[in-house]
Each structure stands twice: as C-alpha cells, then as structure tokens.
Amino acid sequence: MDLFLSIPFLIFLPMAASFFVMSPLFTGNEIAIRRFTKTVCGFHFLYALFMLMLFDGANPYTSKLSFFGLDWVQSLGISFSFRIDGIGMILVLLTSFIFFMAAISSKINIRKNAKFYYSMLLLLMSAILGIFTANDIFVFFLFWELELIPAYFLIGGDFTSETVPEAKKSAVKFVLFTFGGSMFMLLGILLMYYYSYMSTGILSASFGDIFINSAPKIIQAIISALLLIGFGVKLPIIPLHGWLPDAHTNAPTPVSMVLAGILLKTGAYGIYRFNYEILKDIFLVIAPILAVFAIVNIIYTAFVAYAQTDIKRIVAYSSISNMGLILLGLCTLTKLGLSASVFHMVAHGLVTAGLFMICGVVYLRYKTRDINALGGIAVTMPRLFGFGTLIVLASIGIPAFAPFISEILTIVSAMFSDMGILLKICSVCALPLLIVSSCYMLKFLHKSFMGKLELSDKINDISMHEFVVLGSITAGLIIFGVFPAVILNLIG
C-alpha cells in the first residue's frame, strides 16, 4: 500500500496528534485543542472508511515496519507486522467512529485539563487500533498493555467540572485486574511462542506462522485457559468483572462511551484471534463450558442491572450481560456465530455508547443518576426523549435495529451447532433470558422520563452536539438493522 494508504499511518495517526497536543509545541487554547481533536478523530473515520471502500476481502491489508532494514527483534522472529482482514477492518472502523463521537461529546463534559485529557484519548486510540491490527503475537501484547496508561488516567483523571472521589479507586481497580489479567497471558503466549518453536523449528511470533497442534492436549488446555484469563478480565467474564461497573460510573462520560464501546471488545477479539483460530483443537473441548460462563454473564448481570438505582450501572451492567451473549456465538465455532458474534460487537457498541451519551445528559441537565430522583424528562426534554426511546428499544433487541440482527443469529447458530447438548441447552436458556435485559432497560426508560416531574423544569434539551452523537449512534443502528448484509459480507 501507499504511505498514505497504509495500516502504520491508521495506527500512529492518533499517536503523533497525541504527543504533538501534549507538547510545548501546542500552545492553543482548550477550544483549539478540542478542535484539533475532533478534526484529526473526523479525519480518521474518512480516512478509515475509504479504506473500507477499497478493502478487498481476498487480500487483506498487510504492512510491516522495519528499523534500518531489520525487524523488530528479528532474531526471534519477531516483527512490527499489521494486518487487516475483514473482521479488523469492522472493528478499526468502529473503533474510530466511536472516539469521533466521543471527541464531540467532550465539549460539554471536559471542564478541565483538557490538554491531557485530549492526548490520553488520541493515545488510546492508537493502542485499541494497535490490538485490532497486530499480526504478531508480542506486537499484540505491547499494545494491549500500552491501552493500560491512557486508560488509567482517563478513568481516574480530575476532568469535570465536579471532583469525583471515587474515580482515582476505579482507576487503579481497572489497572490492578487488568494487569493481573495479562501477567496470565504473557505466560500463555510465552507458552504458545516456545512449543511453535518445538513444533515447527522456526522462530516466528506471526500469527501465520504459529502453530501448536502437536503439543500435548494438556499444554494446550493450559495455554488457552491462561489466555482465556488475560481476555476474561477485559471482555469480562463472569467473576473477573469487579473493576467494570466502578470504572464505567466514575469515568466521565465520553470515557465511558469508549470503554463500554471499544475496550471490552479487545477481549472478545483476543479470544477469536488466540482460542478461536490458533488453538481451536482444544477450543473444541472448553466451548461448552464456555458457553455456560457466558449463560452466566446473561443471567447474573441481567438480574444486578435490574436492582440498580444509578443510571449508568444499569447500562454497566447491562455491558457485562451483553457481551455474555458475544461470548456465547463465539462459543458456537460456527461461521454463522462467529458472525453473530462480530454483528453483536458493532451493535452494543453503538447502543451502549448511546445509552452512556444519554447518562452524561441527563447528569448535566440534573445533577443525579438516582433513577428515583428522575422522572418526567419527557416534558422538558423531548428530543433527548425521542432518542432515549429509539436507542432503548435498539438494545432490547426491536426489529428493524441492529441489536435484533445479532440476537437471533447468536440464537440460530447456538442452536444448531454441533458442539452438543451443552450448548443447545445455552441456546434455550439465552432466549428467555433475554426478556430480562428488557425488564431492566425498560425501568431505565420509564423512570427517568416518563411519570411525575421531580426535578426543575427549567432545562434545556439536547444541543447540537449532543443532537450530533446521538443522531449518528442511532442512524447506524437503524443502518446495520435494515441493512446487516454490509457487515455480514465482510465477515463471510
């Protein structure tokens, strides 16, 4: 590819805005820094849909970065190796659209350090696009770790106009399981990059080149299950998940756009990338259980999410059972769930960055999530209403919105899979249960604008930035629902 077509140039855009803000040579104003945001963030979506445009399923976009001709630790093999294939372009794409609208959504949240606030955000996304690209094993750890120091400071950083006592304890929360999580996987690719060598006799950390199948059952088993603990943290599983709703409602609220968004979808790609493609023997034998972990995430989360009274842990929550039911068409190893697994990425990170977008609203018209304490929004503000709803009934899974896409093929390919009756049983027990995520956002809605006006009525509705995001969040949920052919062709 052409400099300027190129997958370094995706990645490290983000990058070299983040350093250039954070630098003495940026003496702009917070609005200048804002805009230099929004524009380079703008700039990147275009930039990454005309790479969609071009994108051939056939031939994977491919790149590699040397240093003086020679790889990155070329004695191991080891290499700055890129690739994008179609289920990397869907997420590189997702990935920058969601900080674009996180970018604008920050004009109305960031009261304070916006210089750094605007650079972590820049650097993160440059760590997240890392992960969705890396074609080397260790190139896709340094990136996962990378993520940890923009993300910490983002959760913990003092930004709004209002301190929040808890945010520096949900920071160090996040970074503590995180890195726990990765210690595990270290050692699980440390593991997996050794018996490739036993196997193979060559030294190479590219995810072609691995190969592990000849290792005995049980290094497999144990390679995977301490790849499925690194993951298991950040998608998360079900109990690694205690850092989440803390971070989530502390965070502000464009963080937590992304976080919900974008970062717990690494851990589900993680697994596709390692359980699901390099050690799918093994795979094969832990889905079922997995898949009961993932039944797990459904139920337990569903039934927390509903006795909430913060606002923003309903949604938290609700992100957790969600990403169950991604779990689950993984767990299928069926090309139609892997689909339904992909679609159902695209599809809560759109309505949970919405239904994060809606909180941070509602929080700067009212000062309060205290669903109690709501009541009777619809009145004063109708246009956040009206988005409300449609967002609300996207996540519960209404025909006609992406959601409702994701959900029946989860279902479907769940249950006509032929990992055996483990997983048919996961498949009936799911459907139902997905009544219960409408239970809780159902609440979600009612309560905060319908019934008796608690709070002031002078407040005004969304404005045009706000109108923007929420606009764009819920035209792609009506988009990918009328239309999933455009996400599902690209994963065929």
Contents of the next structure:
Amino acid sequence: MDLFLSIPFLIFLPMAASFFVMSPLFTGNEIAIRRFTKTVCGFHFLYALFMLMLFDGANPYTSKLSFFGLDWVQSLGISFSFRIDGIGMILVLLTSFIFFMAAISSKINIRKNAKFYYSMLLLLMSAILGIFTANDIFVFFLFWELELIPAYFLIGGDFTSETVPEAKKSAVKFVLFTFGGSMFMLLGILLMYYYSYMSTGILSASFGDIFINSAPKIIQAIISALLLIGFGVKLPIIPLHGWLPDAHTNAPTPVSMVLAGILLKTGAYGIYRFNYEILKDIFLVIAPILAVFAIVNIIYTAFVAYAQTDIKRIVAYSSISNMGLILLGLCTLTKLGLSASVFHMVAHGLVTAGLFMICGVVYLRYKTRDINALGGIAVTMPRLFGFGTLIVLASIGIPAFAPFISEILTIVSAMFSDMGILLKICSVCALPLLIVSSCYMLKFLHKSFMGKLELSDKINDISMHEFVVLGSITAGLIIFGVFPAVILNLIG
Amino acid sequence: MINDFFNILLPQGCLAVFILIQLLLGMFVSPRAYKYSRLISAIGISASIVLLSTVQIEPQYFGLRNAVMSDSYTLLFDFIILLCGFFVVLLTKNLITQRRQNAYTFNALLLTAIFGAINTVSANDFLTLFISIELLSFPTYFLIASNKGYYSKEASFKYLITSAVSTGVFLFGVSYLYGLTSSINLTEIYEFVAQHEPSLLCSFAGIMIILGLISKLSVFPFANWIIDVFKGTETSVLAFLSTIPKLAMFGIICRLLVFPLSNSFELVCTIAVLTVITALWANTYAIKEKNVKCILACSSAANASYALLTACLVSVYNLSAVIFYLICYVIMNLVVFAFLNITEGNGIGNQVEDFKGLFRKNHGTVISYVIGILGLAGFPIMSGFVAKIYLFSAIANSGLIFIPILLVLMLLTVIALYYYLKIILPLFDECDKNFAVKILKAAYSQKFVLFICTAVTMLIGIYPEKLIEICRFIAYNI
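Since we've got the form predicted alone here, give me the form predicted in complex with its partner chain too.
All chains and molecules follow, beginning with the one already shown.
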C-alpha cells in the first residue's frame, strides 16, 4: 500500500483531529473549532473519494499496523489489520459524506460546549470507520465498543440552545442496550475464535482466518444467534429496538443524522460480515426466520410511525422500518439481494439524514416538533418545502430517486431467491411497506408543510448552510437514483 | 540463613528497617516534622523496589528451611505491590496533614501492611502464610480507623471481625490438611497430593483454606464488609485496601490453586458458585447505591469475583489472564481513588450529586477519572478492554459448561456499566450560573499518581502486547 492510500490514515485522521480539538493546545473559540472540523471532514471526504477512484474491485485495500514489529496482541493472534472491499468502500464514503454534512449542519444547532461536541463527533467518525474497515474480529469489536463513548456524549450532552431533559436518560438507554448486545456479541466472537483455533490450529482472529464450518452445528447456531442479538440491537431488529426512538428524538439534529444515517448500518454490516460471510452454513437455515423478523420490522414500525405525532419520531420509526428492508435483502442470500441491501444502506442513509435535517430546521424555527401544531411551512419557507418534498418523495420510493431502486431490487430478489416459500411470502408482505410508508411520510409532509399557518411569527427560510446540506443530500439521492450502477458495480 | 537473607529477603529486610525507623522517629521527633514521614516511607519503598533486583529467581529459590520462596511470579507480585504501596504513600497527604500527631505511626503501619503483603505472596508454608496475612490485616484495622468520624470505627470493627472469622476458617482448613499430610509446607503438600488419589477431605480442606483467603477479596460468604468499610474509610487508605490486599491474596490463591489444591473438582465448583453469587450480589446492590465509595466497593467485589473465577479454572492461559487483569485493574483503581482523594481534599462529599458539574472547571483531572472508570467498565483504548477480553476468553476456553456462567457475568457487566455511568454522569452536568463549581486543588503527588496511572492505563490499552508477554512468561514458569 503506497503512502497516498493509507487506510490507517483514513481511520485515524478524525481520531487525531478529535484529540487535537480536545487538547488544551487548541483554541476554545467555537468558530475556529467548527471550521477546523469541517475542514477535516471535507478533506476526509475528498480523500475517500480519491480512494474510491483508484479502487479496484479485484484487489481490496488491505493494511496492517504493526507495533514494534509485532501484531497488536501477537500472543492472542489479534492484529490491527484493515481491509476495504467494495461494500466497505461504499460505506466508508457514506460515513465520510454524512459526517461532513453533520459537521456543516452543526453550525446552526450547536450552541454550547463546542470543543467537547466536535471532538466527540470526530471520535465517533473514527470509530465507525474502524467498524467498516476492520479485518479482525477483535478489532471490529474494539471499534464497536469505542463508538459507544462518543455516541453517548453526543446524545446525552448539553449542546443545543435549550436543554433536553430526557436526553441523558435516552443516552443511558442507548449505551446499556448496545453494551448489553455487544456482550452477547463478545461471547459469540470468543466462541468463534476458540472453535476456529480448534479446527485450524491458527492463532489468528482476522476475518480471513476464521473458519468454523467444522464446528458442531449447534455451536454454530449458538454463535450465530449470539451475534445476531448483538447486531440486532444496533440494526435494530424489532424486540431490541427500544433505545432507538428516544435516542434519535432527543439527540441534536446533526447527531440524529449520524445515528440514523450511519450508526444503524453498522448493525447490518456486522450481520453481513459475520453471519452472512463467516457463518454462511447456518445463515442458510436461519435466513427465513430472520426474514420474518425483517417483515415484522417493516410492517409493525410502519404502523407505529403512522401513529406518531412528533416529526422526529416518525423519521426514527421509519428508519427501523427501512432497516427491516435491508435485513430482508441480506436474508435472500443472493448477490442481487446483497446489492440491494447495500444500496438501500446508502439510499436510506441519505434519505434519513435529509429527513432529520428537515426536522431540525423546522424545530429550530418553530420550537415544536408536534405535527398537529405545525402547518403551513410551505408558505413561510418555500425552499425548505422544495427540498422536503423531494426527500419525502424519495423516501416513499418514487422512481428517479435512489430508494426506489433498492426497494424494488430487494423485493425482486426476495421473490426469486431459492430460500423457500417463506421468503416469497415475506417479499409479498413487504410490498405494503411502500403503501404504509407513503402514508406516514405523506402525512408528515402534508401536516407540517401544507395546511393553515399556525404560527405567524416572522420565519426565515433556510440559510446557506442548510441549503448546502439539503442540496447535497438531494443531489446524492438523484445521482444514485439515475445511475445506480455507480454503487452496484462496486458491489460486483 | 544469611545466604537466604541476601538472596531473596533483602527487599523485606529493607522495609523492616524503614518500619523501625518510622517507629523510632515517631517516638523522638516532634509532630511538627510530620511531613517527613511520607518522604521516609517513599524512600523505603523505592529502596525496596530497587533491592528487588537482588532477588534470586532463576531457578526457584527456597529459603529459611523452605518457609519462603521466590521465582519470577513472586517477583512480579512483589514489584506491583510495592509500586502500589508507593502510589498509596503519595496519596496520603490529606490524611497525614489531618493526623499529624500520628504521622509516623501511620506510615509505620502502612509499611507493615505492605511488608505483610509481600511476604504473603512469597510464603511457602502455611505458618509463614498465616503470619504474613496477620501482618497484613492488623495494620489495616488501624489504617481504616484512622479516618475521622463514626463510620470509620464501625468499618474498622467490621473488618476486624470478618478477618478474624476468615482467619479461623483458614486455620481450620490448614489443620485438616496437616492432619492429612502431616506437613504445613506447600512443597511437601504438593508432593503428597500428587502421589495420592484426590480425596474429599483434601478438597474440603482446600475449600476452607480458600474461603479463609477470599475474605480479603470480599467474595461471598465474606462479602458484605466491603460496603461499610469503603464507606467509612479515607480514600488513600481505600487506594491501599482495593489494591494491595487483593494483589497479595490473588498472589497466594493462584499459587495454591496451581500447586497443592489443583485437580479438585469440588473446589472449582464451590468457587464458581461463590463468585457468581458475589457478582450477582455486588452488581445488583450497586444499582440503588448513591455513594460513590459504596459503588466502587461493589465494583471491587464484582471485579475480584471475575478474576477469581478465572483463577480457579486453572491453566497457564487463565493464570496469565488473571495476572494481566489484576495489573490493569489495580492501576485503574489507583486512578479512581487518586481522583477521589483530590476531591475529598477539596471538601467534596461522596454522594454522586456532589460531583456535579466538575468537568467545566477541571478538564484534566476529570478526564483522567472518566478514563479510569470507563476502563473499569471495559471500554477500548483503556487497558480494561484488553483485560476484559483476555479474561473472558480465558473463561470461554475453559470449557463449554462455563459458557452460561460467562454469559451471566457478561450481562452483569452491563449492570456494572449502568452504575459506572451513574458515577461519571453528574460530572458533565450543566449547572446553574449561581452554582459555583470548585476548581480542584491538588498536591503534586496526587496529580502525579492520577496522571501517571491514567497514562499507564491508556498505554496498556493501546499497546498490551509487552505486558501480556510478561504475564504469559510468568504463568508458564510458575
């Protein structure tokens, strides 16, 4: 790996920047910190683009950090190795983009403790990039746990102009849920590591060396279930979703964008890396069951979302619903399903970031998120209305936008997969998603943007920063909607 | 005899000399010169650390008619105990200033306890072991009682009673073992056990001995002293209490488990059950606790129980995991107690709310403290993460029957995370404009301990390989 395409640089640049911002060396001036963060994120995005351009699907980027000539924990076979394949590359780019957008939109939302906020944002970025690029199960777990600390402070911290009293509670809830899940996951990882060592005799924890197909089937099933609980909390799969609506609602807008846009995808990515790739034998068996969970996710949360009155909660529940679709794509175990799944990660990442951005913009001006109190925004903020309409239409799967492609691909792949009748039923069941999701999304659009003007104060339309964020997201949605091959080719 | 002294007993001898010096000075020097007592203790411990280099470890050395032994294992434990002792002495500033009348006596007691701890690890027969444990315990009663207020006396008395009972249990086990083997020497007992079929009586004696020893680790049935004792004790003494007796006890328990008492299925079962009970009790008890010291007491008991469970599933891998875990754990504990020592010196109480908003004015110290606590919770970049993975992987490797137990312990760490968060949350609270946040004043010695231990915690977390290598080497050579 030459100097210009260094994965460790890609991952640890935000972390270094985070420590730099946090250190007493850096000024406490809010503007300087913000500009520095934006510069870092912008540079990071360009760098990731540069890596994408030189990316060759046949030769994934790999890299290994050595410490004084040794692996990280040589005696346990843990090495700090990284690998970026097509899917990893897409997700890295998405991460970089969403964080860039979040950093830009932070200007209007973050009023207090800027130093702490931006340093935590950068740390979170590093941790998530680490998850997407790790090539060692323990390093993956390390980043998985590391991400909790900044995410906790970002959700629960006091950064916006008015304090959200429930924010701390929801942050604790988030951390406990995820930590609990990751304990199951750790047990799964340890068993996996142990059985792989038993069967191959290689003391190594890198993804390539893990081999547990010769372990007893029951053990494989247990490992798979343990890992699924861990990833299911993050994804989330339905009974484990309790943390999500609260965390997403009470977090500041940029953090919600990041949480829904990227953080949830780490769960899907984990399922792909562990259950789909390593435990493929057992995944064949449990995929139909998982597909049922996916359908429950899709349908149940769609109805729940319809019943909400808080606009941020609607978006939060719609995220869970869409995550079900991603899970369904993985469960088909076809190349097409996988592509659809990854495509939907990108599409949904963009859509949900845009939607949270809109919620944030509205909340900043009207100081309420209650859908019944809002109305007539289209009159006061025509430009926001324009973007709002585009993004909402994108989210309900109108052609020419990215989610359309992935939704159709998912359902088609589920229909034509050879996983049995259950998956076909599931795919049929998934169709109503499109209807229900249009219901709640259009309700969101209709109730808040149309109707009578409830509040008649002087309201400014979106500022330059907001325009840039929403514009970039919409552009992304249209580009991937029109040229889906950009992503699909990378997945192969 | 003289040879033994020069080969392995120089560090102990050095400490003994300094104890005598402290006692003499306490008699003849004016209490106004109290400040020098800490200096003398620090010099004594440093000298002792330096003298560790004279200890003969290769091959194993048995001295004083097999009563004491030394190898790389005891050397490592001695080193860590002395290092902890050094840090504890640095933290005693507040206490010594309060109690200037007894400054020299206090330091003599502290050194005696450290002396006892070192001897406990290197004891090679039960008589030496017993005396060493008493040497460790007796000064501890007075150290605990040295705090002001009613609670410290209660704490001291509770500790006294628990120690007395557990010592009785220990001696009971020793007497059985003596009856079986007609020896109190560990090497001879090991030979006897190796030659004979494992008997139930032998296991019973082993269980009694271990039960007697684990009272210092606050493992069930001798568990609930820890909360009262932690509540009433001064933080520098707590820094002592949560590190040195634990290290000493783990040092000897691991050796007993590896040597004479290995292969006893009953023993493993008993310890496993006791540790799970302890972990359940400690973690659930801490949920409703509001006092930081009590929460840390629970965390201390829980962490000790995880390590004990790993230690009782004897293997080289497990032993190295336990040693690694202990080292990481004591260092993180020192971070935490150094911070509490600073806050206590600034007149901040021990309730969770008393720490409100400290982050705003004290970035460095609070971040160190948070690193310590998150390390205890097992988050990455801190050494706690590697230690947790290492320890849990050791339990997982011990056999499939332990997987459910491991799952229970892992889920208990989630509860543990809840109470750790409860400790660190108020630090970041935003307070009213009227609420004056204190700027913490700390002596250089306190800051030194805080920052050095934080740095070591991070360093081990980022680069654990060297320490793991050492631990594996030692576990392999025991």
